[in-house]
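Single chain ahead, written as structure tokens, the form predicted on its own.
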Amino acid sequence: MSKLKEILVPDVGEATDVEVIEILVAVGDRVGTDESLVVLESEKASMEIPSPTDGEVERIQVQEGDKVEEGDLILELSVQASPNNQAQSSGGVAGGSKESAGHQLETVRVPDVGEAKDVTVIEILVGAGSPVEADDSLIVLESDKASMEIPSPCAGIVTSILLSVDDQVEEGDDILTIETESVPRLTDSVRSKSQSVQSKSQSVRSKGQVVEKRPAADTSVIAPQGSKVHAGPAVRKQAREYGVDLMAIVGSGTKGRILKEDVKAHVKQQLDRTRSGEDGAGIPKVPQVDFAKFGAIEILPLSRIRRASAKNLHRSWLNVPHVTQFDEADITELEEYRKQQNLELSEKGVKLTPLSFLIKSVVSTLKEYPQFNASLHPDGEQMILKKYIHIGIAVETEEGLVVPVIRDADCKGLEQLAIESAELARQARDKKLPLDAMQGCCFTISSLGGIGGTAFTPIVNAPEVAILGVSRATVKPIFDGENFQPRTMLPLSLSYDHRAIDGAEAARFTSHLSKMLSDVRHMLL
């Protein structure tokens, strides 16, 4: 016997505008596990969605060109269901039923609820006592992927309410109970159909559309003083990460639930009504020009991981105040220690890269200076010190520039920072990245070693407050005090945000990072 598995798109962490840029299967393949699906494309990152088990793929749920979210159904499967699950499922769990003097009881219960964690009760829409119809919405439960309103699966009076506001449930939990005159017993039919209008919920407001076709809302209308806001924990972390207050939204869900796409809407419109005809902060506009006058052209489309890019980079150049620190480095000695020893470790299949020195030196100087692993705080009048080191390293690839991270980098020694940095990019150039690789940054290197320069001016990425740019290692004549000697020089350019930090602080710094890369012995200290 089979059974249907949904697959969801899995925690994007901070990832937006998800969009589907390939679908990898048709309706009817076999797959196997762990077999590529679909990709989708961030403004950070392509990733492949695989596989969890071995099925058919029953029905597609998406299309290229879609924009989802976490919690959004892609496909089904149809899988060999399994002795246990079959057995639950000839019970079933969307309720059972009680019968007595013409009446019968029905117990509504929690129903599947996927791979989701943490269900929560966020609303109880009834009351004991309260009529009912069919398919009227009971309760909202919120889980890590998205809201889900459970309907009734039959009409009847409300006889008891059997879990509370903030209670944990999992699949098969009673929700309540409700009495019916004369009602057959629920069906497995009906109980199919009853899970499908749950699924069509969630699914509709996991992908933003109104459950409930009402006349579009003036977002501008604040509700009455003291009125009730209803709203999940999710939409209200959104509304308070953008500073909207929930009072002057007019909610376009169910009951007049406000929705994450209400609070979008809202922020639009007001950005709508401040922006003028110049760009972004003032800015005028870059005038258009007919190039096609003077000769042939050819227009290519920037992929999407560029198009973020533009936008992150133009965002934090106009927020930051940027200033930036050369200096060099006298890797020399380095550079004998780093060869030498990649001709012992060549047994293991490991080479040490001046990366993986730049990196352990970068934490020591981190540990020394602090301030530069930390962030501004949104009210301008605090700084944020992180007590963990995650070193981001900026990637080439053929779509754009993407900046894995390799957490607790402090913790690591040289031969694991080159194993791990070196299958991080890897992973961003064959598009395997996972979206939470790219989270959690301190501190960015971006280094242009391999390919040339003597100094650039990187462009700090905010919330960061530093970031270190390397250009080619040349060997120039250096004097010794009495003769000119051939030294390995390291051009270092840091760029910083002069609110966070000074012109002087960034200077020992540099001055503290030359030091570690100039003997590598300061980095056992």
Second form
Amino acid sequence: MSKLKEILVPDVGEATDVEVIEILVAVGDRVGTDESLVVLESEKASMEIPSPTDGEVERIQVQEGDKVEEGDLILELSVQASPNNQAQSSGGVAGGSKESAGHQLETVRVPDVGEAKDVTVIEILVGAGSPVEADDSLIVLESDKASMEIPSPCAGIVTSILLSVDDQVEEGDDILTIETESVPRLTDSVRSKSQSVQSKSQSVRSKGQVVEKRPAADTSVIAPQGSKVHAGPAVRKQAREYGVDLMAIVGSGTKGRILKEDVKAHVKQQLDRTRSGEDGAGIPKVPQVDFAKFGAIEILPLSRIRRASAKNLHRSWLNVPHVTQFDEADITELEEYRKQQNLELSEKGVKLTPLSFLIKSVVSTLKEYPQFNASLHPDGEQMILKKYIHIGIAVETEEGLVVPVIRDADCKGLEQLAIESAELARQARDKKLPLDAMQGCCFTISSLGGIGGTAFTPIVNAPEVAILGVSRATVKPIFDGENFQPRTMLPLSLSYDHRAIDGAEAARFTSHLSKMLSDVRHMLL
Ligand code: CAO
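To complete the pair, please output the form predicted in complex with ligand CAO; the form predicted on its own was given just before.
Now the full complex is given, and it begins with the chain already shown.
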């Protein structure tokens, strides 16, 4: 046997102007106990009204946009007259009891906030009707030095909010009242289901704790309270989790209500903007100038490679705290040896340039200082040391800069390194480099020695932690303690990620590298 059960608007605290913003069921739907039926929203809170019992929706008496108050009929459920259901229906979402015996009204006040003056209410995390547990955060106060969440001293239901966002407060000022026990005005299931607009903050601040002040410029953190935003609890929860300001979203639902899809689209849009470098990380944009106003101009498209390397370089530049260590290596003997070797190797069509010696010396230095053959873990708390040594060579091409990789450079001799680097440079310039030839790099060498210059500050190819820039070797008078001697000096510029490497380590690295280059016998060992 079945009977009709009326679902009425429960006591919604002091809220007036309560609006039905969403009907979650249709006539004929079977609903289970605690399943949400409609969403109500007042100026301060929104709450889902759950079904007190299993049943089938017979009639829906409200429409979206209707204004309702306590006791109004929401819908009728056809329920089986089992003893179980009878027991539940007597518990009473229906009607929401007005009985007041046994409960207590507690006024929560602003606690001692230390020496802070000009304390402002920046957020109200609960609304009238919100169920709260002891220690749940109620409001957020902010002084010029810190922000702090004020926790609830007891469990209960918030009955009224006695201040507003932007109010200036001091110790002892009333915050809100909480009905602490014992007659429930909503059923337990309503309590657990109904979620206030500003219910418990999902922010990382811990309760009652003074925490670092949020940067004033960060407007996308939490919606200003007290403003009218149409969104259901689930959407508000999602927005809090993503750190999205609902005020910044135009809802696509009925009457401009914000839907989950709107929040997702907003997040995606923000990520796209950041990715395209539009205004990520709060970096002020370079002003756009109409250069044609000042004279003739020509606009050329950037090559695909140049666009890709621009992104990579920009990302590394922004993420990596760079320092460059300069040094010089005496390669007088190395150059003599190289020329000698080249006479012999020319028959084979192989040419040793300083680059092969650089790779060889870098490999040996990386073995000595493995923290340079590493990457920072994305969690910023660990270092990933690589047990292989793949060396990247920056190659200039017509289309832009590419970095082919010599794999297992530690297993190769000078001749082999010369052949491979020449071949990779040729492939790069002929646009024939396979994709995997540009992957897996541990450490990059950028040699401008064939072109000129005395020093430069290369950009670390993150997530690598260092890059060696090499400039043109010149003959210089070097004092040997008694006389000046003409020596061929090779300028080295080692840029490194200062998060991963200390200055002293960098100085040791370049000193070791210079030593390797200054005596070719080291390399041949
Ligand atoms: N000092 C003096 N002479 C040098 C030298 C140095 N540090 N490095 C190379 N040379 C000489 C070579 O010995 C060669 O001379 P000879 O023809 O008389 O023998 C000449 O310069 C040209 O060398 P190369 O450039 O053809 O060969 P390489 O092995 O030195 O370099 C490569 C190969 C691919 C690194 C180079 O061609 C290249 O593209 N360099 C540009 C890299 C670049 O753009 N880096 C900037 C990146 S921004 O961070």
